[in-house]
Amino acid sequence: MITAVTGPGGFVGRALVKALIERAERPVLLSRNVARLPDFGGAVEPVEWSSTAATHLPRIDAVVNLAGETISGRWTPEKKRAIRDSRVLGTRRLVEAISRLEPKPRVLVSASAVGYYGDRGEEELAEDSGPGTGFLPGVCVEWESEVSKAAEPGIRVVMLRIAVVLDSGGGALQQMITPFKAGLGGPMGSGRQWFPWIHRTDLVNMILAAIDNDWSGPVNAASPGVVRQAEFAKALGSALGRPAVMPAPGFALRLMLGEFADTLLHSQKVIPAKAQTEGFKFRYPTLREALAASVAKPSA
């Protein structure tokens, strides 16, 4: 099995590459800047990536698409353009490139996001729930449309709608921990909004399961232990041994972060219905277990 990975230097990509190496694979790393990739120990094949580079690829059996501009930060017009283009245009070029390969990869597993659903209050959101409205749902709809085109030449397609990814060493959790360590942590907005999450280990295992099994279409990459934001804040404070009593009001978040703040205030009760139907076993199904594996309390 030879798996090609876009975004191999990212928070999820690094963990996936290590997991592929542990499976005795030699993953192909598709990067626009090979020189900046982490050192994975030599058991990889870096490829300076562009759509024209596809003709120089070795035979690949699977492709995992994790590339995309981070959504964190104030959404200027330029930032929003980068968020959309890195996903929509980047995926379009990837699909066009792998569709020209002979033989073609048998499967494309691509990131999408729970942002697909928008702000949905108390509604349970399984894979057959429709998209929400707004900027991020619109990007996700376009993104998934481009991914789906890989099915036309016969490539099996899986789209993982990824929740907030938790683990040590980076990602969203690293940003959340800073105010908690300063004693300034607490729920965002009302705290009643549903907050979907997944541990990075479970996400990597879900990607591998999507490669190895006959999954297809959208799959919610979220833990079954979805919680409200206030519960998440309380659990994170407990895991860090810090208080979680300083709420961040919605108006203050919008003042600091602009339109991006809405993604922190939206309610998304995402259910991993398809993964559970397929028998996927979560290593960290509860928030307490996931945080215990991701953060350490400071020394006394």
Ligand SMILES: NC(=O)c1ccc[n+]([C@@H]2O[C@H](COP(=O)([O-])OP(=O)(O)OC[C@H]3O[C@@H](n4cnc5c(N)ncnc54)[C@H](OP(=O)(O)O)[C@@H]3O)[C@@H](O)[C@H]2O)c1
Given for the second form:
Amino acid sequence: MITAVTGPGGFVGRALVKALIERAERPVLLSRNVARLPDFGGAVEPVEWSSTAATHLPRIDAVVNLAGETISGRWTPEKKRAIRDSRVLGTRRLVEAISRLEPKPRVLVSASAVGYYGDRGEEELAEDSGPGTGFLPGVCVEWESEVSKAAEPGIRVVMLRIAVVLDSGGGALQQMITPFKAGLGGPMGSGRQWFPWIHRTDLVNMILAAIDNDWSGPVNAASPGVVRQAEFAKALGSALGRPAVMPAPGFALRLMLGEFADTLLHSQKVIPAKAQTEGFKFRYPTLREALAASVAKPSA
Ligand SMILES: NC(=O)c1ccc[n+]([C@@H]2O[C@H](COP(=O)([O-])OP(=O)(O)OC[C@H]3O[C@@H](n4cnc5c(N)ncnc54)[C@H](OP(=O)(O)O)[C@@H]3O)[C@@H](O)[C@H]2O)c1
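Given the form predicted alone, corresponding form predicted in complex with this ligand:
Now the complete complex, all chains and molecules, led by this one.
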């Protein structure tokens, strides 16, 4: 079995590559800069990958698409273009390249995001819920549409609508921990908004399950233990042994972070309906367990 991964050095990618090596695969790493990839301590096949230039791809059975400009940071017009183009045009280019291969890969598992759903209050969001409105939902709709084109030449496609990924050593948690350590942690905005999350180990296991089983279409990659943001802040404070009493008002977040603040203030009660129907077992179904593992564990 040969699995190719785009964005292999990222927060999710490096954990996935390790898991693939652990199951005795030799993954193909499609990276814009192979010289900067981490040492995975196992056999890998790095391939310089650009979303604009033609690249010869080796034989591949499965493809996992994780590349994309980080959404973190102030959303200037240039940043928004990079967020959109790296996903929409990058995925288009990937799908064109793998569609030309003979034999073709069996399956394409691509990242999408819970940002697909936008700001939805108390609504329970399963995979058949429609998209929201605004910049991120628009990007996710276009992104998933490019992924689905791989089905035309007969490749099975899975779009994982990923929630905030928790683990040590990077990602959103690392950024959230800093104010808590300074005693400045607390709920964001009203704190009433639903805040979907998933532990990185569960996400990696879900990617492997999507490759190995007959899953297709959108799948919510979110833990069943979705909580409101205030509860998340309280649990994080308790895992760190720090207070979580300093609220960050919505207007202050918007002033500091611009439009990106919406990703923290929007309410998304995302339910992993499809994964649960498929019998997927979460190793970290509750936030308390996920944070205990993430805050204590040495970085990957
Ligand atoms: N982490 C989360 O909480 C979360 C939540 C929801 C959705 N997701 C989605 O899951 C995917 C993986 O997330 P992650 O946290 O692993 O992301 P990450 O750590 O930011 O890594 C993404 C990788 O994409 C490539 N990349 C970065 N900027 C790019 C650009 N402008 N053009 C093309 N490629 C670029 C880089 O790989 P190379 O330089 O090696 O090519 C990078 O290592 C992303 O698509 C993200 O949107 C993540």
